[in-house]
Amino acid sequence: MQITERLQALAGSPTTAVKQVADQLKRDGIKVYDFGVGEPDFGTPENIKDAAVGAMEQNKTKYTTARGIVELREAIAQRYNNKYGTAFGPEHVVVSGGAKQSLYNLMMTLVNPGDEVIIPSPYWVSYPALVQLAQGTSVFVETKAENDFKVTASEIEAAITPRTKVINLNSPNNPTGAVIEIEELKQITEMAVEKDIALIYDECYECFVFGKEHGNPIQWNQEKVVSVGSASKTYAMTGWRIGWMIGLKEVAAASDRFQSQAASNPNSIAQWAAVEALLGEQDAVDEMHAAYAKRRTMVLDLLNQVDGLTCPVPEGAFYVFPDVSNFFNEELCDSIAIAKYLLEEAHVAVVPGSGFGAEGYVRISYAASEQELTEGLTRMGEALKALK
């Protein structure tokens, strides 16, 4: 069978790449410190799994409308109108089988082929795919180490072409943890109204901010921008692939359009679990929070005292994102050949900053405990050492 042409163009993800092979050296008896994939280390709470039980025990468990239960729509509107003063209504929301569907539907809804899309780099792996999916063209605006990643409006409006369709925004940022400025949040928004341009803005990590205001550009305005929003990491609910989309109740129809042939409805049981974890109590989130921010300072901490080595200084989600080029030799010339390195000489787990669109860096996440940070931290110090 000959495999179509847009499928052979799409590369796979690289964090599921470097899962892969460190899962094989664990199967293989190997202690492994696996910093790659970016999941919480933490177990669902207790109030969201019996909420899961008790759906299942009452035979929640046939198809649901595609866009999803009323309940967690509801919950989710409320939610958004609660911390950012909007008035959304269920019929704005479109939940779906985790933010990635959410945003390949929001793609598949408002770009036409030819449309160019502005991606602040460096960017999540799979927001270049889902645009050439929808045959769109990727605009990137390489955002600047001495200001920690943080795109500017400035640097927005250089990119806009009258083929500008959407900027695609994600605060705080996978992989950098960059917390884009509430004034340059502002300004960007209202560069998209003025040229009517759509703003899709991810802010799966919204619950894990540092010391700093984190702002979401729907509460400036509710009709050029859709919010993305998931469970998977604020209540460690990766696995149950909870997300969402929120905004303008036409897009939201016509993302329901799209996912009901798509992919139909989100699991039943993860959403009832999901209503749950919106509206139930909020301990664990907290308790995840305080973990984070103990392991962020550890872990810069840990990666200062070695020479050569630099990390801007993340202020949100749960990633580092140092600066590994001083080690390029001859044999290792690029962030893959470290990254396979350090997983062979120290079996230190990191994601290769070329994927994001960042030659040169790695990811490191620290959703680890604070034992498997500081063992696996100082190995990759010492490997990295012996290549001076």
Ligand SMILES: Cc1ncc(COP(=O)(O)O)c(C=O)c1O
Given for the second form:
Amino acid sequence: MQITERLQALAGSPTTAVKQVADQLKRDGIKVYDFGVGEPDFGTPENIKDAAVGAMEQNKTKYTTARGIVELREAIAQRYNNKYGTAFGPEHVVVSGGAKQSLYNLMMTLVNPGDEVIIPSPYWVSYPALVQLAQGTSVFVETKAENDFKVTASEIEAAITPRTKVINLNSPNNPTGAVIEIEELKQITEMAVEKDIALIYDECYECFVFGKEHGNPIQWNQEKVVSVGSASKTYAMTGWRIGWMIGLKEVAAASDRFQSQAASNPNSIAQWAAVEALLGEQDAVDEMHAAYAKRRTMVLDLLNQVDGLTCPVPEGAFYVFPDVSNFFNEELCDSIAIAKYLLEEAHVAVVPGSGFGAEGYVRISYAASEQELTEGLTRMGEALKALK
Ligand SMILES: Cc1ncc(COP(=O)(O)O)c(C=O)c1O
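Switching forms now, from the form predicted alone to the form predicted in complex with the named molecule, please provide the structure.
Now the full complex is given, and it begins with the chain already shown.
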């Protein structure tokens, strides 16, 4: 059988090489400090699990409408209306099997072959692949470490061409934790409106912002902005696969059409659980926020003790993205080599920056216990010092 050119050209996960070594170490019974995974270390809150059990007991286990049950779409619309003073209803929402599917739907909805999609880098690994699947072209805008990787309106403006169809923003950012400044966000929104460009805003980490205001361009414009959200990180529900898009009715309808043919509805039980997640008790979110905030300070302190390591201060998500290029030598000359070295020498798993479009960096997730972080990052620091 012949694999299509489309899929032959599609890269797999950039982290495979490191993951293979990590898996082998684990199989050999070696303790690995795994800071590679991009998901909460907390369990899904009990009230959400109970809602899922209730849904099963009531046989809410059948197909739903492709774009999701109206109760969930109403809860999502209400969330935005409460936060941003919008007037959305369920007709503006499509629920999907995670934000990743929402983003894929949107690329297929908004990008024609040859259209350009502006993506600030470092970027979440899947954006360029999703653009590629829609036969669009990714145009990367490099953000600066000295600006804590926060993209500015003028950087975006410089990348706009007559072919620009979409600006794809992510705040808080994976992998850098950068939170875009409100003033810049406002200016980018105005630019998108003026130049007739769609603005996709991925705010999967919206609830994990530290000591700073998180904005959403949808509060200023609902014609050009589509927002993408997820239950995965906010409610420690990565495996349940619930994400959504909210925006213009016509865009939602087209996304729904695509999803209905390609995938049908997201899991019915997970949808009922997500209704409880959005409308029920929010204490668990506050507790996770407090834990991440504490760990962020701890992790930055530990990393700052390592001579030669520089780490921009992340304002959101649960990642830090230090520059490890000072430790490069003839053999270890890129982020993949450093990540492999850290794994073999210190049994610490991190993700090489190259997959995020940022050679010279590694991503460390602090969605791990304080004890793991202290031990693992101390080991990592010692292994790096040995290279000096
Ligand atoms: C920036 C960003 N967007 C989207 C996603 C996808 O999340 P979901 O689990 O909802 O598909 C992730 C997951 O890591 C992410 O980091």
